[in-house]
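One chain comes next, on its own, written as structure tokens: the form predicted alone.
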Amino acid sequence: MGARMCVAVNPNLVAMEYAVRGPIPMRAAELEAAGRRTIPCNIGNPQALGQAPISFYRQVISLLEDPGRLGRERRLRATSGVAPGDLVDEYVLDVAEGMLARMRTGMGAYTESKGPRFIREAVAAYIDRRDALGPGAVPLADPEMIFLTNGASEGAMFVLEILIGGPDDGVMIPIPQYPLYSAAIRRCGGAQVDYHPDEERGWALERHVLEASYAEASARGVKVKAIVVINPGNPTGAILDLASITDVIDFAEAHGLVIIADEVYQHNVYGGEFISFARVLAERPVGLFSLHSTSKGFYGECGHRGGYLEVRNPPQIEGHELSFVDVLLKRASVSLCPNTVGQAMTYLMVAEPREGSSPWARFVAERDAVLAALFEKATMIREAFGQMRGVECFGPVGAMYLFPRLSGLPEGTTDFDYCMALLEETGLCTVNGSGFHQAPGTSHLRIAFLPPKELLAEVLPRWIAFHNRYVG
């Protein structure tokens, strides 16, 4: 047999990491090979712990993949002898006969690049519903400034392809911080500028450390273009409130920064207060591009791929006729068009049933009860943290996540060590906090708390035993 031939590849692919898919969920895939049971706790992906679909969600898209049900069901009411048990809500069969006939071409055509107008418009009045724009206001958001996208990841990964011209483009993002941010700035080959929200102030984030990331970077040659934030944050779940949000606008503003606010955890805040980057730059010339998705909150269809990215004050383009909107959509265009099925479920994120309608009820308590759920789970991880020597957590809860300090850690071993040890004998598998750029000299984890109750009232036991054990 002869060798093999080699390729010159792009090494901004080579060089990119995704610790959340990386060694340790690798690791138990083995097991779950072998015939050992794990728990992954390492990604925010509910529907595979378990969480139900909202039945609202999936009447409608069931209706939508199979048009042909419409008509039965219609003809269905005219039969006598039919329970009204056995037939789809009369509310359910009118959005979805409303969608598809707004959809033109149905759900196995492509659409506009953009998306259809009709879901932008809803996304763009649930914006200006959500940032409590009272009546007889002017709307904000402009649904031709809305981009409907596979996942908030496609929407990030835009801005950034466009933003990041050469090697000395920099972009800020949050330590620590959801790996998809440096592995795009990897991949687009441009400047990762980090900087430290303070974590035992709940992750908050202060001017003067924007500041002096800043300088810093400066200094050494990277033209800062953009700042990451992630509200509620991904790894650490924080909920960021009014004056970080604050010193955010100001200091972009003073830079000549625009701002990418990835907000997918909008509403994983259990009884906290989600502020949105929009609200508080209301009619400021600051850049933002704020981004959306199906895949978590109460809703969690991660598997469908909807969201969208919002654009509020884009840059202009150096050199060019064309706006930052024209290169954007240019972009959105080489992708023709994201997959039907996310921009429905999108649509139905954003348009939930009419108050008082026939679904209402259920919706409703289905949606409360999933939330419910997350904060019981999350309560009773951070309860057996209590129990484990040297381990703290700051902060409220948000998002789908927490990030504990590991203080204490035996001397030549890692939070790498400590999570792959934690896999092996609990069947826990959480991702160990340098996977997401921590500050130097500390040590950490990320879980994701979604397992049921029940099988966590199981391994935290056996959790607290292995980590004090560990750590002697």
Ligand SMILES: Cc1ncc(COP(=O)(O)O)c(C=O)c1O
The other form holds:
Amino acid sequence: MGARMCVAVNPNLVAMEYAVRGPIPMRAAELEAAGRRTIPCNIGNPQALGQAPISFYRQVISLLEDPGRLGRERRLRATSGVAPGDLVDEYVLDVAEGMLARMRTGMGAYTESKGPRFIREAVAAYIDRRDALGPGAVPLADPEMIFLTNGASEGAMFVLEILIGGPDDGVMIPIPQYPLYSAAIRRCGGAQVDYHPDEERGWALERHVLEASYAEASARGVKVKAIVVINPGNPTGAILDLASITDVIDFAEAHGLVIIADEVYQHNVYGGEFISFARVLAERPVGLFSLHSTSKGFYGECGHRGGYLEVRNPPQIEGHELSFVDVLLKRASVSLCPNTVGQAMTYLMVAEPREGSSPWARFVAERDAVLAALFEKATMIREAFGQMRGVECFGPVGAMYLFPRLSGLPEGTTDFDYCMALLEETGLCTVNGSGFHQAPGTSHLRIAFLPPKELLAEVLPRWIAFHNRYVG
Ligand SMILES: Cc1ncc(COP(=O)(O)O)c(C=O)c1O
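Would you mind giving the form predicted together with the ligand, to go alongside the form predicted alone above?
Once more the chain from above appears, this time first in line as the rest of the complex follows.
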């Protein structure tokens, strides 16, 4: 055999880490291949664990992808002898037909790089509705400041790529954090600046914590440009209160930073209240990039890769007659456009079926059942923690995760060892806290509360037994 070719590559990509798909899930894949059953709780991928898609979304999307069916369905309606139950609902036909008319070029063509204007208008209307701008209020969300994306990950990546121009450009991220951010900062060759929400106060944020991390980074020569906030949190599940959000905005304004608000779990709050950064920002002159996605909430359409990025107060680009949005558009144009199914899903996410329309009751029932089941499953797991020695879990339940603190792991073992042993013994695939860069000296794990209840009921007693034996 000849010598293998060697190539020098971008070292940032080689150094990049992504624990959610790291060694523990890789081992789970090996176990599966060897015939063992595993339970993938390492990632917020609801449909992989049996969550059924919302029927209305899929009915519309199947018509968009097969527009010939629209005509066939209409013709069948005119045929006697076809039972109404065998036909697609007329409202669904109308929605699909309306979307195709406004898309003009159908699902197989490139669209505008930002996505079609009618979808961006629907997103803007959703944001203003969500943020409870009363009737007659001046709309704050602008369709021209909205970019449809292939999932929220792409939106985050676009912003970070533009912001980070060199190794001293810093981005503040919460610790623990969703590894998209550490990986993206690494890939762009920037400086990661950690800040630590207060775990025992339900992961609340305080201004002095942000100031301390900013001062520490500045002292080592880092020019901090942005702060990332994940609300509700991943991996913590934390839901930020108004005081925390206000502190972040005050802090960003004082230091001239932009805020990247990752709000992909905005429909995953169980008991608490989701408050958007856009709502609290109102008309203050702070740059804000808000991200949302079709992957989470009750829709859970991860594979369809839909989402949007909304920009408020885009900064000017230093030394150029350009706004941040001009560069974003250039960046988006290089990828031509986000995928059209994801765009359609994003439209459906923000434009629910009309209240009282024929699909409405089923839509509401499916939505409420998914959210209720998620909360029930989170509660089952939290209750199990009560029977595990040294396990504490802080804050209300949000997002799709619990992030318990593990105290008293045997000397010389880490949370990685614990999660690996848990996988080997029970088949539960979780992620070790160190994969999210937790506070030094602490140990955690993250579990997505997605498996079916029956499976949890079976595995939780085995986890409790494993845990109490492991910690001794
Ligand atoms: C906080 C957070 N942001 C972004 C993403 C990625 O979302 P998307 O599938 O829209 O790219 C995830 C996925 O788990 C997430 O947890």
